[in-house]
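In C-alpha cells, one chain follows: the form predicted on its own.
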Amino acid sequence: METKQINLKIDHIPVAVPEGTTVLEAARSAGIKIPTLCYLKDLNEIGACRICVVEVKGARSLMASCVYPVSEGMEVFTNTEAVRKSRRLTLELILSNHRMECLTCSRSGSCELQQLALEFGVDTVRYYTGRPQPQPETSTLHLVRDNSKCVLCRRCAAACRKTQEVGVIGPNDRGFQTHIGSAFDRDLNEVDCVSCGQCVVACPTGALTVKDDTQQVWAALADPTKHVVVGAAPSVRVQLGECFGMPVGTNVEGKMLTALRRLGFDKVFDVNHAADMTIMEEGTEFLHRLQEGGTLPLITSCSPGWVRYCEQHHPDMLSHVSTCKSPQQMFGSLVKSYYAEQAGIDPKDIFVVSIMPCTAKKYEVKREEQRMANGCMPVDVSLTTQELARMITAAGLMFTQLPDGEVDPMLGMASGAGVIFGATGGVMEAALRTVVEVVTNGEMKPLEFKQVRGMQGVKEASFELPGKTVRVCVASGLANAKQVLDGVKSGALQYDFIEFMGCPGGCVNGGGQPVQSAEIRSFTDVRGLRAAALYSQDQRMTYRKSHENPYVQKIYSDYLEKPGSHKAHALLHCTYAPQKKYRV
C-alpha cells in the first residue's frame, strides 16, 4: 500500500514527506537542521528538553519538533526570533546547574552540549547558582558516572529499558531533586548492570564515560620486566579512524598496526586469529552437539554482556551457552600458553592488552573462571577504541599520516571469518562456512550465507545438512536476545544454533567505539557502514574460512592436537554459572 505523501511548507521551502513523518524529519529532508539534545532516533523521542522546538502557523506556543508530526498545508518556521530566544534560554537553564569544567572533561570536543552552546553563541549564563561538586560512581569495572554533568535528557535510561531490556538506571525523585540513578540511589555494581556500556553510547556529555585503564599499560611498556603483547579486536580497524576525523566505516587496519608498534609494543597479533580458533573450537561443539543429541539450541558465548544477562536473568539456559571462552580471552590463553613457550618467556612475565570496542571486556578480563591453570589471568587489560585512541594522540602519532603495518603472523594472521565477527550475523556466517563444509566434505559455493546478515534485530534462516535442516537465529541487543529466548522457552521457536551479542547491531555497536554525536546516530547508519567495511575487507582475504588459516592449522597439530581435545578445552574453555540477581 503507498505512502500517503504531506505537502507543507518549511521556512517557505515546499516540502513532500510521507504520512507520520516528524517536523524534525521533515526539515532536515529539505536541507534543515534542526538543533536537539535529548532526542535519539528510534530511541529517545520525547520532546524533554524543549531545545528543538519551532513555530508552527496557528499553533498556541512552540512546539517540539522531534515528536510533532507533520500535517497538509503546515507551515513552519525553524529561525524565528521567537524561536531563537526560546533555544538559548532553555539552554542556559540547562547550564545553570551543570558543573562546567570542559578543559577537564573527556567529553570536551566531542560534547553535544558544548556544541550547542558554541552554535548559540552562549558564552556566559545568567543562570549560572554555583559550580556543582563533582558526584563520581566509579563502583563497576567499566564506566565513571558523575550526575554533576547530567542533563536528564533520558537518552542512557531509554537505551537500558528499551534496547538492553536491563533497565536500570533511570530518573529518581520529582522536581529539582530529579537525578538519574539506580533503585535506592544504589551503585552500578549492586544492581543487573551487565556492563555492555550503550548508556555511554547514548549519553551527549561527560556524565557518563567509560573508565580509563591506559595508565596501566603506559605503566607495563615502560618495565623493562614486561614483555607487552597487544590484539585488536575486529570492529576495532573500522571505528578507529572515526577518532580522528576519517568517515565512519573507514578500514584503518594497517595504520593501527603502525601506531601500535610506535606506542612500543613487544609483538602486535590479531583478535581476529582467535576468532577463528573460536570457530574451530565453537564448530567441533556444535557438530557434537547435534550428531551427539547434546543440548540445543547452542548459544554462542562471545559477548560478555550476553552472558552476564544471561547468568543473571535466564540461568536456566546456561546449558545451551557455548563452554568456549571469548575470542578476546582465547587470544589471551594462547599468548600466555603457546606462544610464551614458542618465545622461551615465562607467562608471568608476559603483559597482555586488548583492544575492544566493548566496556563488557573489561568486566570479561577480572572474572575468575578465565584463569589458567598456570595461574595466570589471559588478559591483563582491555582497552576501548576510545582509549587507544587517547593513547595514539597522547604519544604524538598523527594517525592519518601513518603508513600502514603488518601484523606479527604467529597469532595475528586471520581468515576473512575472523574479520567479520564485529558485525552481528558474523559469528553465526564464520560458523557456518566451516561446520557445512566439514560435515558435507565439499567446498563451499556461493560462500557467503547472506540470510544471517544485517542490522535487524531478529533474523533467523535454515540450511540443509546430509540427513538434517539446521535451524539458526541471530539477535542483537538483549531486549531482541530475551525475545528469542522466550519463545525457545516456551516451544514457539524452535532453532539449532542461536548467536546472541549483547549491543545492537554486534560489536560494530559497542559501548567503547568512538563517540557520535545523536545528529550522526540519528540520521546515518553508523553500524551498517562499519559492518560493510568487515565484509568487504573478508571479500578480500586469501583465507576465508577459519579451518583454511595455515597458522590455526599449525596450532593445532604443534599444540592443542585438534579441534576440542582435552587440551583445547582446558586452555580455549570454561563454565559459568548463575550469578546473584538482585531484587528491589
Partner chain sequence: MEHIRSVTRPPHTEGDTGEIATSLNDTQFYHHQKRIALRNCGFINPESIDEYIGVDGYTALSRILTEQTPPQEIIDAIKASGLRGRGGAGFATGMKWQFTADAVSDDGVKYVCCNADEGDPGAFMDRSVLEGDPFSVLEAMTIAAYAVDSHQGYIYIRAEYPIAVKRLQIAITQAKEYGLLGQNILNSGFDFELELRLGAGAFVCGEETALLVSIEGKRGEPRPRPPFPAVKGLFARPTLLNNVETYANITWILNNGADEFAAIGTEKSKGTKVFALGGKIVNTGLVEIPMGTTLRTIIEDIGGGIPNGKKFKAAQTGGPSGGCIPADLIDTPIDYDSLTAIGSMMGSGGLIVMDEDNCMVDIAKFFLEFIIDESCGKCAPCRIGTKRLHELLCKITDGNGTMEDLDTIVELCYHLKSSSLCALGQSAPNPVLSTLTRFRSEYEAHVLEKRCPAGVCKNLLHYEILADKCKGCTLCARNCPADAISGTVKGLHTIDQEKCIKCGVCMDHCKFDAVVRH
Given for the second form:
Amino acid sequence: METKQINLKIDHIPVAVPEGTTVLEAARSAGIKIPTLCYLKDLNEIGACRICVVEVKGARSLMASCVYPVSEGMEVFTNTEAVRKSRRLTLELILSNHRMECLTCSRSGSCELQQLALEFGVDTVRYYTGRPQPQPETSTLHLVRDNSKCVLCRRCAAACRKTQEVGVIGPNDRGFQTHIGSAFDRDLNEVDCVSCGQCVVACPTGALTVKDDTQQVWAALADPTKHVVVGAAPSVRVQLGECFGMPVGTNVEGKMLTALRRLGFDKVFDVNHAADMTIMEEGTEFLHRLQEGGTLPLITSCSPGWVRYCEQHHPDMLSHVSTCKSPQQMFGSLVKSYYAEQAGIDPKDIFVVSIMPCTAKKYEVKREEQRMANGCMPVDVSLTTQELARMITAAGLMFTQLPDGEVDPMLGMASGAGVIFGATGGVMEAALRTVVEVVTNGEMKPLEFKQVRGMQGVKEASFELPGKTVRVCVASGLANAKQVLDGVKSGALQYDFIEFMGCPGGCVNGGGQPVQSAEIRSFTDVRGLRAAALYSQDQRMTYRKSHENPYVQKIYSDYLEKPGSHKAHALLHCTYAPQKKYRV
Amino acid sequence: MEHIRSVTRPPHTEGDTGEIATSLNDTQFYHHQKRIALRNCGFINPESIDEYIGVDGYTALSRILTEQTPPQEIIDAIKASGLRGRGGAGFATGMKWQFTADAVSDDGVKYVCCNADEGDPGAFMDRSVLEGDPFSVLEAMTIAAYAVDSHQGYIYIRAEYPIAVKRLQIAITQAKEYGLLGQNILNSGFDFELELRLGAGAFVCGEETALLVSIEGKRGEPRPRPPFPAVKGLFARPTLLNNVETYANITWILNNGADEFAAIGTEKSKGTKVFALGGKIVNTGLVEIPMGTTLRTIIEDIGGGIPNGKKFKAAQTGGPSGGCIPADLIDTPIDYDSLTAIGSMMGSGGLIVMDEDNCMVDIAKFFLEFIIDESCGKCAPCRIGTKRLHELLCKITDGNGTMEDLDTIVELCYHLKSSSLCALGQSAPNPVLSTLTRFRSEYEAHVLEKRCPAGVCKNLLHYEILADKCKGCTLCARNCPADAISGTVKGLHTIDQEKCIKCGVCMDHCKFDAVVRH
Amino acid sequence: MKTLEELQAIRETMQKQLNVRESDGNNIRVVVGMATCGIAAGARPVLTAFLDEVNQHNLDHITVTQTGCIGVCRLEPIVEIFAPGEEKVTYVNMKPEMVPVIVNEHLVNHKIVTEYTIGAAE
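Hand over the structure of the form predicted in complex with its partner chain; the form predicted on its own is what we had up.
In what comes next, the whole complex appears, and the chain from above leads the way.
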C-alpha cells in the first residue's frame, strides 16, 4: 500500500514527504536543520525540551517539530524572531539550573547543551542560579551520574527502559524537583543496573559519563617494576578514529597499534586473537552439547552486560550460558599464564590493560569468579575507546598522522573471524565458520554467513548439516534478548545456538564508544558503518577462520593440548551464578 | 447585615421588618440560578437509583436503546445545543463526539472517559455533581458510548474525593443490578462496562493526555498533540474524554431538546455554568447560572456582597490558569469568549472574590506556588520557568524587586505561554499577567516604594509604636515571640526592626491602638 | 435486570413520592444535605437525630433521607422539609439539639420554626 505524499511549505520552500513524517524530518529533507536536545530518533521522541519549536500557521502556540506530523497545506516557519527568541529563553532557563563546569567537564567540546548555547548566542543567564546542586553518584564501577548537569531530556531513561528493558533509571518526583534516579533513589550499584552504558551513550551532556580509569594505567606505565601489556577489542579499531575527527567507520588499526606502542606499553597484543580462542573453546563446547545431548540452546557469554542481565533477571537460563570466559578475560588469562611462562615474567608483575568499546568490561574485570588459580585477576584495568583517545591526546600523539604499526603476534595475530566479533552476528558467524567445517568433516568450508549479519534486533537462521539442522538466533539489545528468551522458555522458539549482545547492534555500539551527537545518531547508521569496516577487514585477511590461525594452533599444541582440555577449562572457563537484583 | 437576602424584600436594605424567607427558593442567592447540571443535587438521594428514575432518570437512555436512535442523531442534538466543554477549554462537545465517532479503531475498541480529577484550588463543582447526582454522569457516559461506538468507559476521579468515589461505586453497582450498565443494557444488545480509576494527587492528571497516560499506569505527564485523543487516546485507541459537568448536562439536553438548552445563555456560550463561589463573599457556595450573567449579579445579588463592608477589588476565574477581573469590569458577562477577551478564562468554575485587603502580587504568587507544586516537570519552560517566575515574584514581595524584574517577568510569562508543552504551563502565567496588567500600580508600589498597599506582604510591613499612645503596659513586649520590643514599665516601648518578624501579635494585643502597621 | 415496564413503574411510584408539594397525602420528606460540605459541618449527627426522633415518635408519614450539595455551603448543615401543598422550608446551621424542636413544631404541629430558617441566618 502506497503511503500518501503530503505537500507542505517550510520557510516558504515547497516540500513533499510521505504521510507520517514529522516536521523535523521534513525540514531535513529541505536542507534545514532544526536544533534539538531531547530528540533521539526511534528512541526518545517526546517533544519535552521545546528547543525544536517552530511556528505553524494557525496553531495556538509554538509546536515541537520532532513530534508534529506534517499535514497537507501546512505552513511552517523554523527561523522567525519569535522562534529564535523562544529557543534562547528555553536555553537560558535550562542553563540557569545547570552546573556550568565547562572548563573541566569531560563533555566540553562535545556537549549538546554547550553547542546549542553557542549556536543561539546565549551569553548571559539572567535567572537566579544560586541553587545547591546534587553531588555526583559514583557507586558503580563504570559510570558517574551527575544530576547537576542533567537537562532532563529522558534519553537515558528511554535507552534503559526501551532498548535494554532493564528500566533502572527514570524520572523521580515531579516539577522542579524532578530528577533522574533509580527506585527510591538508591545508588546504582544497589539496583539491577547491568553496566551496559547505553544511558551514557544517550546522554547529551556531562550528566552521565564513563568513569575514567586512565590514571591507573599511567601509573602502571610509569612503574618500572611493572610489565604492562595491552590488547584492544575488535570494535575499538573502527571507533577510535572518530575521536580524532575521522569519518565514522574508518578502520584505524595500524595507527592504533602505533599509538599503543608509543604510549609505552611493553607488549601490544590484540584481543582479536583471544576472540579466536573463544571460538575454539565455545565451538567445542557447542559441538559437545550438540552431539552429547547437552543443554541447548547454548548462549554466548562474551557480553558482561548480557551475563549480568541473565544472572539477575533470568537466572533459570544460566545453565544455557556458555562457560567460556569472554575474549577480554581469555586474553588476560593467557597473558598471565602462557605469555608469562614464555617470557619468564612473574604474572604478579604483569599489568594487563584492555581497551574496550564497553563499559560493562570495567565491571567484568572485578568479578571474583574470574580470578585465576595463581591468584591473579586476568585483566587489571579495562579502558574504553574514549579513555584511550584521551591518553593519546594527553601524550601529544598526532593520531591522524601516525604511521601504521604492528602487533606482537604471540597473542596478537588474529583471523578474520576474530575481527568480526564487534558486530552483532559476528560471534555467531565466527563460530559457524569453525563448527560447520568440523561437523561436516571438512566437506563444507563456509566462509561468510550473511544471514546473521545486519543491524536488525533479532535475526535467525538455520543450516542443514549432515544429520543435523542447526538453528541459530542472534539478538542485540536486552529488550530483544528478553523477547527471544521468553520464546525459548515457552517453547515457541527453538534454537541450538544463540548469540546475545547487551548493546543494540553489538559491541560497535557499546557504552564506551566515542561520543556522537544526537543528530549523527539519529540520521547516520553509525553502527552499520563501523560494522561494515570490520567485515571489510575480515575480507582482506589471510586467515578467516579461528581454527586456521597458526597462533591459535600453537597455543593448543604448546600449552593447552586441545580445546576443551582440562587445562583449557581451568584457564579459559568459569561459571556464573544467580545474582540478587537489589542489594539494599 | 449579612442575611441571605430574600426576594420578598428589596435588596441592599438594612434593618428588615418584612417577612423572612423560610425557603431557599425565596432567596436572592437562589433566585438568579438556573439549575441544569445541578438539577437533582440537593433534592434526591444520590444513593438511590429509584429516586433518580423518579426524576426522569434513564428515560433518555431507554428511549435511545428501544428506538435504536441513530448515533448521528444524538451527536447532532448535542451539536445543536451548543454545549461546550465545562472543564475549562470550552471545546464544542458535539464536535468532540463527532471526531471520536468518526475515528477508526484498528481493532474496533474505543473508550469513553470522564475527567473527574477536579484540581483547581477552590473548585468543587464536579465533586458536588458526583456526590449529589452520580447517575446522571453514568447515564450520559452510556449514551456517549452508544453515540461513538464504545463499550468500555473509565471515570478518572481524584482520590481526595472519597465520598464521591463511594457514591459512584454504589451507583455503578445499582445500575448494573438494574441492567442499565454492563452487558446487554435493557436487552438492547448494547454493552458498556464502566470502571473507576483513582488519581494519586497530581493536578496535572486533569490534563487530557496526562489523564489517559495515568490510566495506562505510566507517569502522569501530558504528551504532545497531535495525535488527539479522539483519534489516538487511551491505549492508542480513539477516546472520548469529557468533564463531569459536561456529562451532567447531556440527559437534560436530550430530554428537553437541544433548542431549550440553546435558548439559555449567549450566542457562543449556551446553557448554564456551575460556579464555586469562594473568598471574600458573603454567600460562599455552589451556584449555577445562565451563561452571560454579569459578574455584578453574581457578586452583589447571588453572592450577597463583600463581608465586613469591604470594597470589591477583583474576582479570579479559572483558578491557577485564569486571570483576574478587576472591579471596573464588574459588568462583564460571564461566558467563554467575554472572559478570554479580558485576559481571563472560564476555567472549570472556581470563582474567588477578593477585596481591598488582598494583595494582587501575593495572589499571583499563591497561584504560582500551586503551579510549581503541580508542574509535571517534563518540559523545560514550565519546569524551570515557573520556578524562576516565582523567584522573581518573591524578590518583589521581599522588597528587592526592580523595574527590570517586571520586564523579565512579562518576557518569561509570554515565553511560557508560547513554548510550554501543555495547557498547565501555557496558562500558568495568566494570573501573573492579568494582575500585572490590571494592577500594575500595586506591583510598582512594591518595587519602587517597597510598600504593599494591601498590607499583606510581610517583608514590606513595618510595625511601629506611637509615642503619644503608648502607655508602657508591656503587654506587647511580653507577647512578642521574637523579643523585639523593649521598654520599661510605664515607659515608651520601641520595636527593634531588625528582630521584628512582622507577625502582628503586638498589634493584636495592644489595648490602646498604639501599634500601627505601614 | 429490570425491564422497561418495571422501570416505568418505578418512575411513576417515585415521581409521586418525590413530588410532595403536589401530592394529596400527608407524607412529609425530610432531606439532609450530606455532601462533603454538609458532613464536614456536622450533618451526620443531624441525620441520625432526625431518624431517631421520627422512629421514637412513630411518625410513619415522614421520610428522612440524605441528599447532595444544596448550594449554600456556608450554612451547612442544611435540612429541607417538603410538605404537601407548601413551599419547601430550608433550615440552616443545624445542630442535633435543634432536631426535636423542628420535629415537634414543624413536622407534627405544622408550625415553621422561623428562627432556624435560612432567612433568619446571619
